[in-house]
Structure formats: structure tokens, C-alpha cells
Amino acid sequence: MRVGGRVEWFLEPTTPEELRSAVISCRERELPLRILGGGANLIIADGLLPGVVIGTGRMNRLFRIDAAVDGDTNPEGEQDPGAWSAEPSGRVAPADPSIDPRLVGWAGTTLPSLVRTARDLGYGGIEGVVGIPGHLGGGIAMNAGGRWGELWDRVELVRVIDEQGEFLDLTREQVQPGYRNSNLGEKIIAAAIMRFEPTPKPLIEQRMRENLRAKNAVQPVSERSAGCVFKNPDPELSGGRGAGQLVDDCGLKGRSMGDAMVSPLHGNFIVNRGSALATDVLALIDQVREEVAQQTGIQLELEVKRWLG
């Protein structure tokens, strides 16, 4: 969205262990703490944001499973519990992708790089993420997805920093992620193991082209936005209408406040036309929610995250 103010402290760890150390330090000092991924679904208030923001941008690492987990042992010959943080061997994947179609991604792995790497390796099942910005950690935290499925469909194991500051490895069955919700609570994602389906590269490329074409036709993908503003409501309550359709039916497409505007292309996007303030964006969101509630009786729930100070 490219709005918002400044933060008192900004930390940039480069490994999961550095991320854990930063989290522990902030908690010991009782400093307000926020985790910043790619900021793709985030609106930050104007002014000074108190406390610490930990950015995962320098944790952009993606590597093969056996170099990261299966192949690392401690001096006693046992699997090293810190292998998630080991330096990659330089090999991204085995020559035959059907041997073990898994990858380890640290929290700062960008979704575009994940999509490209999976395509190049013949790893299918993640094509629906094409065109979506942001980081793997944030995508897993919100269980990003769409009609193609959800990111957690590909997560085999996630490594988190728990409330006590310890690493904890969780499976999908243990987490039970839901719609736009990882169910991880206050736990912080450090890394994840993703499992894919061996797929011919031409087929993956075809799916990517089709998904991009469909998104470009109905979403303002080239404009400054925070993605979908609202979660889709219960279809039984909305008559099967998604959030964007409800906004459109209420005649709110094109509604603006300052340089913030409800996209004429898709009612569930608010775009920054150039010099919008966070105050404009947040006020427009509240206005849209109120009018949809008045006209339809449906209270839309936010999908975007807000840092309000």
C-alpha cells in the first residue's frame, strides 16, 4: 500500500536462530514486538510506531530437504535439531524431482521466488500463488489462498518460535489451519517444509499463465494495494456473494477518500492512487464496512492486517 509512518527499532535477522534471539531479546525487555514479512496485506498507521519491528526480508532462503534436515547430524551421529538453520549445500534439488519433491523455506522466502523455483524443478501444486507478493512466513500465517487452494495445502511441517521462545515443529494435523487463519496464535513462523507433486514443467507453466490471466482480468495487480481487504463472508448469509461482490452491489466501487479509492476493477481492493495517507485508507475501510452492513446486514471481517500504534 505504501502508506504509514516510522518505527522506533527495526531488526533484520538472517537466520531462524537470529530471529529467535531477536524475539527473546524483545520479550525480555518487554518491548512491543511486530513481525514484518513482505507487507503485502498490511496497513501501517501514520506517525511513529512504538517498539520493535522484526523484518524477515534477509531470511530469503529456499533449499532442498536433504541438505537442510535429513543430511545434518551432530557429533553423536543423531539428527541435528538445528538443521533448519544449516547453510544450504548449494544443491537446490535432486536431479529427479520424484525422489523427494520437498523444499525448506525460511520465513523470508518470497512467494515469487518459491513459485519460480518450484516451476524450474518440476514441483507442482503452488501455481496459484503466481502474481502474489509477500513472504512465505506471512503467507503461512494467514493461510493465503484462493480458488486454487490454500498455502497450507503444501505445508508438511512448520517451525515456529513458541510463547516460551523455543523452537517447535508442527504438522498441519496439529495446527488445523482454517480460512485465512493458521491457528498459530502468538507463535512466530521461522521456516517450513513444503511438499509438492512432481509435474511436467510445461504443464506448470500453462497453469501459471492461466492463473495470471484470470487475476489480471479482475484484480488491480499493478496498483498499490494491500490485497483483498475483507474476508469472504459465510455464503449462506451472503447468498453466495463474496466480499467484492457485496461492495459492488452496494455501489461502492470507485468510492474514494483522499488518494485512497475502492478499485473500480474489484470491490475488495483499495488502491493508493499516489499520495494516500494511512488515515485515508483506514477511514475508507470503515466507511465501506458500515455501508455494506447498513445495506445488507452483513458485517465484513477484515483480511488485511492493521498496525495502529
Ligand code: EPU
Second form
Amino acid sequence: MRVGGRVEWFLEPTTPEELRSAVISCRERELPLRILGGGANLIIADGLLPGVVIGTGRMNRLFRIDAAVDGDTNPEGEQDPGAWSAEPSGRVAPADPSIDPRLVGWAGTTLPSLVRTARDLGYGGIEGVVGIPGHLGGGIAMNAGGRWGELWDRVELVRVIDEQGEFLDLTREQVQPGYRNSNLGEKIIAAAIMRFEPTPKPLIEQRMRENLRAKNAVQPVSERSAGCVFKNPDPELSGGRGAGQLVDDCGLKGRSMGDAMVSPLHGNFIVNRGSALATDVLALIDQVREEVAQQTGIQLELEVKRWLG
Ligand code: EPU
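Shown: the form predicted on its own; wanted: the form predicted in complex with the named molecule:
Shown next: the complete complex, the earlier chain at its head.
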């Protein structure tokens, strides 16, 4: 969205272990702590945020599971899913990648690089994510999704830093992710193992093209936004209308506050037309929420995260 101010301390760990050390240091000092992924679904308040932000941008590593080095091999010869690191690139044996179609991604892996890599390896099942910005950690934390499904559909195991500062590996069954929410609470995502479907590359490319075309037609993809502002309400309450359609039906597209405007293309996006302040964006969100509640009786819930200081 390109709004918001500064933070007192910004830390950039490069490995899961460094992330853990940074988290422990902040907790020991009792400093307010926030984790920043790609910032794609986030509105940061104007001014100075107290405490620490840990950015995952330098933890941008993605590798095939058979390149992982610190796990043991079990008696069946399969890689132990506890393998979370790899040698620097170039050391991956040229085995048939379809034999074990899994990737290990650290929290800062960008979703676009995940989609590209999966395509190059012939790993299907993630092409619906095409065109979505942000990082893997943030995407898993909020269970990003759309018509194609959710990020957790591909996640087999997630490595988190728990409330005690220890690494903990959790399966999908243990986490029970929900709609735009992974139920991880205060746990911080360090890395994840994802499983794909071996798929012919041309088919993946075709699906990517179609998904991108559909998305570009209805979303303001080239403008500054924070993605969908509201969660879609329970279809039973809204008669099957999503948040975007409700905002649209209430005649709020194009409504603005300073340089913040409800996108004329899709009612669930607010775009920054130039020099919007976080205050403008937040006030516009409140206005839209109130008007929708007044006109339809439906209370929209926020999908975007807000850091209010
Ligand atoms: N619609 C309108 N007016 C609008 C916007 C939408 O009438 O201003 C109608 C559309 O014509 C369509 C229906 O509402 O019939 C649904 O719209 P759309 O296909 O755009 O999907 P959505 O439910 O609004 C969801 C996700 C998006 C994701 C898309 C496509 C949520 C809250 N949103 O949107 O996710 O990109 O599906 O898969 O789940 C995000 O999470 O940031 C996000 C953008």
C-alpha cells in the first residue's frame, strides 16, 4: 500500500536460526515485536512504531527436499522431513525431481519465485498463486487464498518458533488452518515443506496464463494496494455476495479520502493514488464498513492486518 512510517529497530535475519535468535533477544528485552513478510496485506500506521520489526526478506531460500542436508535418511531411503537447510545453490544432484515433488521454503521466499520454481520443475498445484505478491511466511500465516484454493493446501509441514523460543514442526492436521487464518497465534513461521503434483510444464504454464488473465481483468494489480481489505462474509448471511460485491452494491466504488480510494475496478481493494496517508486509508476502511453495515446489516471483518503503533 506504500503508506506508514518508521520503526525503532529493523532486523533482517538470513536463516531460520538467526530468526530464532532475533526473536529470543526481543522477548528477553520485552520489546514489542512484529514480523514483516512482503507487506502485501498490511497497513502500517503513520509515525514511529515502537519496538522491533523483523523482516524476512533475506530469508529468501527455496530448495528441493532432496537437496536438504541436515536431515537423516530413514530406513526406506526417504529424506527425513526434518531437513530444513541446504548447501548453497549448485549442489543439487540431478535426480528426477518428480520422485519426491516437495520443496522446502524459508519464510522469506517470495510467492512469485515459488510459483516460477514450481513451474520450472513441473510441480503443479500452486499456479493459482500466480500474480500474488508477498512472502511464503506471511502467506502461510494468514492462509492466503482465492478461487484456486489456499496456501495450506500445499503445506505438509511448517517449522515455527514457539512461545518458548524453540523450533516446533507442525503438520496441517495439528495446525487446523481456517479461512484466511492459520491459527498459529504467537508462533512465528520460519520455514515450510510443500508437496506438489508432478504435472507437464505446458499445462502449468497454460493454467498460470489463464489465472493471471482472470485476475488482471478484475483486480487493480498494477496499483498500490494491500490486496483484499475485507474477508468474504458467510455466504448464508450475504446471499452469496463477496465483500467486493457488497461494497459495489452499496455504491461505494470510487469513494475516496485524501489519496486513498475504493478501487473502481474491484470493491474490495483500496488503492493509494499517490500520497495517501495511513490515516486516510484507515478512515476510508471505517467508512466503507459502516456504510455496508447500515445498508445491508452485514459487519465486514478485516482481512488486511493493521499495525497501529
Ligand atoms: N464483484 C462485484 N463487484 C466488485 C467485485 C466483485 O460484483 O466490485 C463480483 C464479481 O463479479 C464476482 C464476485 O463478486 O461475481 C466474486 O469476485 P472475485 O471473483 O473478484 O472474487 P472475491 O471473492 O472478491 C477472492 C479473494 C481474492 C482472490 C480472488 C480470486 C477473498 C476475500 N478474496 O476475491 O483474494 O484474489 O478471490 O481468486 O477471499 C486477497 O486475499 O488479498 C485477495 C485479493
